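Let's start with one chain on its own, the form predicted alone, as structure tokens.
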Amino acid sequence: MEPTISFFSGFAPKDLLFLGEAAVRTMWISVLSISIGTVLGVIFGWILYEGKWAAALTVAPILDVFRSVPLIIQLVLFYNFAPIIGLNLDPFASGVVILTIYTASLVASVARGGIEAVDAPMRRAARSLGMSYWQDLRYVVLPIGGRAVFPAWVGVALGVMKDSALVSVLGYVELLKASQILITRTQEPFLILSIAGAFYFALSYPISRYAASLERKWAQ
């Protein structure tokens, strides 16, 4: 017979396993949208800097609805339309594919407030030294505005990362579906739920705390 965790009759072993595996799923699909989305959200970023009005017409309000409609709303129609343009996605691609657009358009305004951190004239001592328009952005901008603005990044991918329970609704079997899952099956919501939320905490924490420790050391 499987052993159990005491006064919790319906709750196993295994079952804390099946939630690990279930948190390593969620770390997975979280890291890949937050890296991709950032890159693509730096680039956008630049592009409505640099677009000014051109910007304005195109690209930002395509960032504005994916910013403005609820999340579950994007995956769900994705996942159900996805297949009549011919492209045949499980759930954890769809979720992969909404999460990076998700992610980009909310990087894509920290991005464009991190440029604009850096003063006008800063960057005409830069181009006088003999820079580039490129080396400007690298060796300037990037440095500078990446540190005004690096809190709101980590919001975002706290944000995101806990936004991607949402990609339950497709099936993918993440850390809230598999709670979903054990709940239906042991009956003990309380105890599932705050292992889940322990999960969650083991997570997110070590990012918040690792950003501190940066911000500490810039200020220095």
The other form holds:
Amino acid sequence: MEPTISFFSGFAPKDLLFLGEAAVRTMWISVLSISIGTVLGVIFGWILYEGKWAAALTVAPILDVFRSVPLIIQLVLFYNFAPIIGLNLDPFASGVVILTIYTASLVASVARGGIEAVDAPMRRAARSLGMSYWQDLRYVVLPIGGRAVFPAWVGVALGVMKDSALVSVLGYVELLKASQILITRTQEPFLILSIAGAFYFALSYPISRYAASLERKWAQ
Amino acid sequence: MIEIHDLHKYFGSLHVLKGIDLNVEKGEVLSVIGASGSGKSTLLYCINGLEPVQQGKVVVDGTDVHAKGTDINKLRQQLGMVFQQWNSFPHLTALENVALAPKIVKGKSKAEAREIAAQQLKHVGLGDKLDVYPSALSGGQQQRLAIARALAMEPEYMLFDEATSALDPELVGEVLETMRMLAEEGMTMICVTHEMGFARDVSDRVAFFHQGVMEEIGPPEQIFGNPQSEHTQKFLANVR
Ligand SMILES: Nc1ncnc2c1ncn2[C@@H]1O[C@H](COP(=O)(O)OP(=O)(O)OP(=O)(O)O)[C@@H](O)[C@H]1O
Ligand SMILES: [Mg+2]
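Could you please show the structure of the form predicted in complex with the partner chain, as a counterpart to the form predicted alone just displayed?
Expanding to the full complex; the earlier chain stays at the top.
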């Protein structure tokens, strides 16, 4: 007996390609947000460290808001209210903006911890050699503090990559959204979600492995 | 020459240096002794501008360390400093530790900087440790690494802040030996130390600090043989 359904159809090889493309979009939005967010976060972390009470009154509460309000609420709010102030951003750009700020708010405390991990005598020794404040930051604090908090940063990066799934609520077709589309069509949630999960794993596993190997190298 | 005029240093309301007057000539080795908290470390920090001062001044080869227009990073190249804690940069090999500042501060080429570094490491007896990371070095070796790192900037003066205090007793000797070698080579040195033997044998003069005041200064024979101040006598009676 011939299947009579035309609207629903089974999982086909081209669907794998569809998911693959979506995975690339997940990667793309994550790479952008994590890299820009990290640079901003390091700057915020430095401000938190150096700014003392002035930073505690200005930057810190703003970062706290982004850290504590659920990402999905930030995304929806930003996407719907940005046009009011004249910002017409597509779902992708809105996602990048919010994920970047979110990453920055998380990285800021990691970065501050990194700076604090380099104790004062070490920095005095660097300065006593004639290094400027910035040379000390660049050649002493960054590598030493950076290594100290690298595992925490990797945690943030992997978390943001998974959280990028939330951008799907804006209609951006990344991995999760693509899975939902296919599930609706094929009615095979178990299969599709397993494949999507495998894609997420394929994106993060190399990062964790690479991070682990770096940490091993630094440990000696 | 290092000239210190009426130097006062406060930490908040704590008066830590109470009017220090002291000149150190080129080629001289001065040891600074005194009880914990008497302001010895603070004096060194004021000399190379790591701590600001509230009154008086420090002049190094004619340059006022704390004056507004002074390029402090340039001046510090003349003032090598070795701390109680060795502070080797843990992410760099011994050679890279020593080569870093010549490269980034003095703008030497990578090859030149490594050349200087290798030379200084040999100088302090670490010629066979060039590519070793600090974590694989003993405290004494790390402290000699710190000396080489300071020497690589070709300073005119070396400031030692209890360079041997944090070391296990059996490692003290090698560091003192290195300091003694520098003294014999004619390096101008100010050594804050608890090693009375070193102070007696190596220094041209010894200064005794007591509660932020330089109580007494003179040749080692005077300080150890015939101390003039009552506080000096008490201090020395206790350390012996
Ligand atoms: N950064 C600082 N802030 C506040 N007080 C300080 C600071 N550094 C030093 N002091 C205080 O200044 C006084 C002198 O300290 P300093 O470290 O110069 O003494 P010291 O003679 O080197 O003693 P030690 O033999 O223990 O090294 C001490 O009372 C110390 O507590
Ligand atoms: Mg001290």
